[in-house]
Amino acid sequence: MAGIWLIGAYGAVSTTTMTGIAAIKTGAAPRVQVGMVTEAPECDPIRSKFPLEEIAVGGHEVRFLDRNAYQASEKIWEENVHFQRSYLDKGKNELSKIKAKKGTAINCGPGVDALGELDTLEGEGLTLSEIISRIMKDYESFKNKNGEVCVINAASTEPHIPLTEAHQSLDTFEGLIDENQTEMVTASMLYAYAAFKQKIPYGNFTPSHGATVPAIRELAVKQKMPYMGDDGKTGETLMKTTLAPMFKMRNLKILGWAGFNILGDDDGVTLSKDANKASKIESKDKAISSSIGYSPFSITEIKYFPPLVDHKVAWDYISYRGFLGTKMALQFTWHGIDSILAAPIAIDIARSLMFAKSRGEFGAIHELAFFFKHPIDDIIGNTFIQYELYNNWINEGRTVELKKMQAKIVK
């Protein structure tokens, strides 16, 4: 047995998930080249290791905690018909008996609090400590029952806040969390604590601070656990990552890259406030520059637009320089449904860190930076790159160093 943690259970991408799973096992939806790429028979150490038939699923939400999984998939499946109802009602059974916990949200910005009423622990009145005490009740429930486990943060993104010498070390951090500093913490990051404390992986499905902050990866390796992100990679990054290295690869100059986002539902609500979308922003401008070495001119905009729901369109304009200096254009249209992309990957990564701790690996697994936008440490973006990486990692147990797989990028 095993399973997968989800924080924001009731979005979107967690909500498809969980129907993906509980569809498949009963046979009703396929499984073979549908975009989950653990499926794939290059991935054969993986998915016998861990069947998709023998993986649970819980998480904590943040609302509507009166409904179970089967509500709240329902919910999002009105609102988008995003796949045949049919594999929602085959489900039934199973997600009828999950149930979200109650979850923080400390810090996770005008964009969340947009979503409407919040159901948190802090809202209770707990401290830090007893909020992280909380959560971890949770994931050993959860560990207990279920085996092996890996936490994904597929929440809606939070602001960067800044931070301080106090994040820098184990110890002061955990001063914050002593003191109740409530001002220098965010809800991904006592997710991540949480889970590293209970000895279980931690990926980042978002651009949150998660398992970046030094203070926290230094727990991570005190507890010998892997974890990996940040933000997965699914639509118009995926593109620019594989677009990318064609120029490089040509020897053609990009001069600038201008990418419009366009996407509803509650991504959209969240992305619209600026806070929340700096961090997402970053992100994706960082994916054209660690795939060819430098930093062309680029824009990048995302805008709500209700109409679209949990579809995403993304329309780029690239210039670039070719022979005699003679400028040329492409342009391209992205048409994706954010869920039916994420949902797959965020099992996969779930999988593949449950993987690196079989093997006994820990720390940042740099070979997963092919599911990832900004991959941890400034890996390169290069999708033909990160997948050659990641299939010797799964099949020969290859690792690189570091400072092989980070991108060099001439300012």
Second form
4 protein chains.
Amino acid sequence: MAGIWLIGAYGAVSTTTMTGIAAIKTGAAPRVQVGMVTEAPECDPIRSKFPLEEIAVGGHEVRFLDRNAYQASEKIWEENVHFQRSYLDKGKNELSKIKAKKGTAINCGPGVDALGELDTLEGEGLTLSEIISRIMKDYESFKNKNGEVCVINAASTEPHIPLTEAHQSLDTFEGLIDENQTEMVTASMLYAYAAFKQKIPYGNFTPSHGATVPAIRELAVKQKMPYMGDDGKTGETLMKTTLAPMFKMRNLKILGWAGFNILGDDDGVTLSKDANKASKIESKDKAISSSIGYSPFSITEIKYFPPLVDHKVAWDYISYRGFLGTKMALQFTWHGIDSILAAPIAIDIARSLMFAKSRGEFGAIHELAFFFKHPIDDIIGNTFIQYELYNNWINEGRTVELKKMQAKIVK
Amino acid sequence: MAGIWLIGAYGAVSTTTMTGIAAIKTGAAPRVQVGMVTEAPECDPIRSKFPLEEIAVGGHEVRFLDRNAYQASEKIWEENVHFQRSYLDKGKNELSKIKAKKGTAINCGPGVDALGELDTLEGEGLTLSEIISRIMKDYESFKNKNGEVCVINAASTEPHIPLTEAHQSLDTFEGLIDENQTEMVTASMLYAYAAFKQKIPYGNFTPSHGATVPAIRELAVKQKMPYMGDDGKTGETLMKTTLAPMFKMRNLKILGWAGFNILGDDDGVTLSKDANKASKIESKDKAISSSIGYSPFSITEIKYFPPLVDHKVAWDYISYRGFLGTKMALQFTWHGIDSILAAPIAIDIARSLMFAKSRGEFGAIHELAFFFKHPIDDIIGNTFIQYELYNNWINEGRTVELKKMQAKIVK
Amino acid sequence: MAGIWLIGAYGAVSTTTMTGIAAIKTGAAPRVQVGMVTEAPECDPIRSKFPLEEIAVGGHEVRFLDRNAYQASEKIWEENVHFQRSYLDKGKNELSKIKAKKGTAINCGPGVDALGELDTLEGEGLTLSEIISRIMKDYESFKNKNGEVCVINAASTEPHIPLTEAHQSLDTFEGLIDENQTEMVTASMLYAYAAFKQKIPYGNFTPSHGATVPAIRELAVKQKMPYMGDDGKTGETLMKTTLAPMFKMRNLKILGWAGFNILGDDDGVTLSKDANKASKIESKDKAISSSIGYSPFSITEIKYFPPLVDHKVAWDYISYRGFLGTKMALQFTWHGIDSILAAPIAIDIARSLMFAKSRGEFGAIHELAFFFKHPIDDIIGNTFIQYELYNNWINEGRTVELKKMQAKIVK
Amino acid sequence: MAGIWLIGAYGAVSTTTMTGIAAIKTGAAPRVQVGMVTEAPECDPIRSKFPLEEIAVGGHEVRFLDRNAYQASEKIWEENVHFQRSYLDKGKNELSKIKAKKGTAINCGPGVDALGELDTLEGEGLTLSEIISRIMKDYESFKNKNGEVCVINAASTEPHIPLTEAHQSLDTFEGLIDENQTEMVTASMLYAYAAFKQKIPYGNFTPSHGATVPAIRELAVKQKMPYMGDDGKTGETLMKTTLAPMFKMRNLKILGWAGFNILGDDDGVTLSKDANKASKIESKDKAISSSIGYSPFSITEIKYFPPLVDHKVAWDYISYRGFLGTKMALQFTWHGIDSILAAPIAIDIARSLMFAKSRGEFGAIHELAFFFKHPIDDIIGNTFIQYELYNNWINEGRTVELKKMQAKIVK
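Let's see the other form, the form predicted together with a further copy of the same chain, since the form predicted on its own is already up.
Expanding to the full complex; the earlier chain stays at the top.
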């Protein structure tokens, strides 16, 4: 038995994750070559240890708390029609039994506020300590029922608040919490902190701070918990970190890379706010330089475009220099459905972190860089090297030093 | 001292190669990050052994034999304006001294005939044996002057003639030549045969038969000569063998891949003839399956489109299946200038083959798969694995068995 | 009361037409700005004379004759999911009552044969005369029930058989029929002939011969019946005939136009056969020259690509010359759903032809050129001039002479 | 004899205009179908009255005043290589004799300041009145030499300063000038004011205020001078106002239109400043609504992308709704060279305004809407209706009332 606890449980990524697992369990939905890496034969050690059949789901939400997971999933489906209706019907029985717990949206910024009225723990007047206690209790009860579990943060992108001296050590950070300094933390920090306290691994599917705050990283090590992030690499960035190395290998100079993203769901609403968008763009921008070792002139733009709903269209224009200095160009249009691409990766990350824990590994599991737009500690962005790293890790464990992984950037 | 002998010496690829080397030698043209792999630091053993400064060029042609290389290059440039005019001016002195030798176009098909009046050795009434002798003599004199040399076939694509029992062994093949069975050989076979007889490595930049005929491969081994092919991987296929592995790594199923190519130069004229085009499409089609281990529904179309001249535009549409079976799509438009992409690779192949010879390696150098659309013996198509293979080979020589290289296809 | 009789009744275009009318009648589906021109305010005279509420549908088929229209529509829907499932449910009552009559597929070519086993009138051993009688009887019974009706040929594209002397006059054509010269006619000719005999207008939504045979045009005039064709202008050609005039107005020279179409439904299967495709490409190719008065270098390619099902993706690359002779380029990717684009136009054509009949107009109604890829008699292709022509015709009737319409081509 | 006076004389548009006229005069450059509308047969009355052979050029600049027009053109050419070098050589004689006069850049915003050090009349310490006098004197001397002339503002886009009560009447506006209220005017206003004072027509090729200030419009009427603007319609907006009507005619609903522009020359530098960009985006945004009568969700983004230099790439993604409410999409990539598209249109506008003046027409010549992104007084945006309006005007003069032209928007 195992479980995945989703922050942002009723969003598009999470409901697709929940419906998908339910539909695959019934045998209705296909499980082969559908974007879940851990179902590929290469990942058999992980797959066989945490079979989909034995994975339960739950999560925190700050909206629609009167709904159960079936109702939440149905609402998202009606807007997106992103898979066959019958999968929802087949999963109804299981999904109806799941209800999200009330969470926190502290300092989630104007983008999250724009989603409508929120129903949060801080809204009940709880202090930071009390919020953490409630979250830990929810985690605990999920863990008690399902054995090994992992928290995946799939909530909307938060603005980055400035990290102060107090964020640098666990001691001072816990001071902030004790003093209820609400402006000094964000929701993702609380979720990560609570997870490690509860001895649960944490995967950061968003570019929000989460586990990356030094104080919280310290806690993870102390508790011997694995974690990784940031920001699931699902679409345009996957393309960037695949194509940029192609130019590098061929010794072609990338002169400029312009990327425009349009998307129309809640994520789009959130990212239409500059504060929230900044975290995202930062995460996307480093992708190229960490793949090829230099930074070409770069444009990364994200815009809310309602007609697309959950579809995401990215147009990228790459100008490069060839023999004798002659300029040429490549352009691509990526048309993906965000939740369809993200859901299986969220499962991959959860399974991989539980696998890491089962082998006694802890701290940032850099070998999972393959799944992230902006791997913690600026590990190599090149998708192919990441893939090798991941596969070797599955079979041989942690053999490569951090320094060497980082060095691969300039290789 | 070293040299590159170009079949199709006055075509776009060859004249760009010649002008490029000349312009780089004078210091006028940039040499860093311009698409030449062997100029990257990783390839230092090759670069330092065969510095561009010491590479001479020459070649065979079947048209415009009254021109020198400067005049031929200028003509191509006027149609394409594919680099700064000044490079031509700077290289004039060196280029004017080079004059192509008369070659053969035997069984080069309707596509080559469509290029206009040809001036060939067979046009002089020579037999196959006599043609081979003449070619060998040209090679010899070039070799005598320049030391280590390599033949690169950059001529237009020939139709594939059916290979018979007689093509299977050197003995019977030489029988065909002795009996002057002109319908049984093509120009590329004669060029490759003559190269090996003359103890010169041979790189097949086209999908024409060239060195891949079993009888000629036998000769290469007998003479201890290295060779590799087929068909320089410069544009759309480079993209295919980079992107298809991305889907594979992410365990996403490619449902179909439609690729349309338009180009407007002599190569386009040649490929507008079905017989010549067939060889090319065959070469491009295997790229995906050799990268991912299965064959999605595939369309590969090449059309002549005169307004583009030497520019090449490829539009590819890829339909793939994600989580829960949902279909999504990626499309790209590759806009490259064929000769600009091909010329540095032609130099890379020549340098690499001379390097192989210098280490005593012979037969098909599968480790050069990185440079070819359709690597001989169906070696792995995945660009990234090819790149690793190539880099390891530079530093460690031939350590991987053919079987294992082929097996990587299904990895 | 009025009615539309669809040839190819269980194909994607026809079933979408039938379901659409049914769903709009119930008020479930939107009717405003959904691609039906005759629902726009400008077309009020037509709309008010033939309101959707009073339009019945029926048709001929050569496959799946055991199904009713609901079952046939459901099958198409399951493959395409091209509209909300609920529309089908809402229309079920009406659709279940409709059953296609057995039709003919005489000389419809290898493309139609490839669709699977056919169930045709000629399969019963009927002669041409008998086939025509049966078709006429089906028409008659539909007309008796529904008052004014129109036949729309929405069947798969036929190969063009050569038209002989005997096709030039009604007299000799009827001789062919009497003598049962089955190789001299195609299904579309029989449908059109029978329509005019039965005093029913005929719209040719395909590039098949249909009413365009001189003998059959003679019959239309004799019977005072209106007709128009060929080939519904729904996607790429609509773009061509809109954009080509833009270049013309700006006095920019189009140097070349390359268009690649991929599609995945039965239509794609049919068009993957060269004989059937030839008719289609001919129809598409004239679009540009009839819009701008000259013929740029042109490529038109259509390929079967199963992953798309009924979706149709066209990529067009246009090379044009600007000031000082400098070349520039435009490219577009049109992503449409064939039946969704075609169905409302099929209704527009039917309504317009019934409207023409109601005003006593007969012969080719050139003013409907707006709806066709290849308007009969090579009327102007420019979409904007066509639109003006159509609007003027609605309000003022036939005031422009054929000659003057054609002259607009070179305007 | 006639003349075109270019504001921004050494920019890309102006130097291309000057070189183009010179090269065409010599017969070196082609003049047929190169994007100049007034050279088409339909415009013969204009062409024959102001033949290119008799058109002189001059202009104002604020940079590089030590250069002559040949030197300025050569500099632009070296960065862009946007036409054959030989045209510059052929025009050298004529171009070398042209030298720009020192102009004003008053309130041209941070974008213009970013171009580098400026050399302006205000820099000499002149008052507004004195600046106007100097400009008028330059105009006068050009007019004395060349007869009928026209001022075309092809300078960089200015930020829009707020128009006050004082800008509403000529009287109060002249008060601002007398009082030297420098913060209340922009350079384009001064150029337009001076032109009308000097009885010269004025065409506003930029979205800057120029002649559109009510006070200056009053002056134009008083002086009986024609003018028109704003912002030459050369690329993406030409596409928008051509394609949006296509959807409208077919009664298809445009749900959203996302347009991303990248460009790399001085214009890009200027537009990378938000204040300057705002004027531009406002001008582009109205294009769709003025073409179809409603405003779909719209994104218009312009970004500086240096690798493109003067090339301009626009990617537009259009989401539209078809039958049964089904969504479909069109996307295009426009790849144009800004100056190549703009230069001939600048000449068209100048010729057309001189033609208007020769017929005694004055005020805003709305019939020239065809040439502008944002026609003054919100005249119809639909390119085709604009074209008809323009052609009728050439032959029949001003016959359509303003109200009726505006009404055409909703047609």
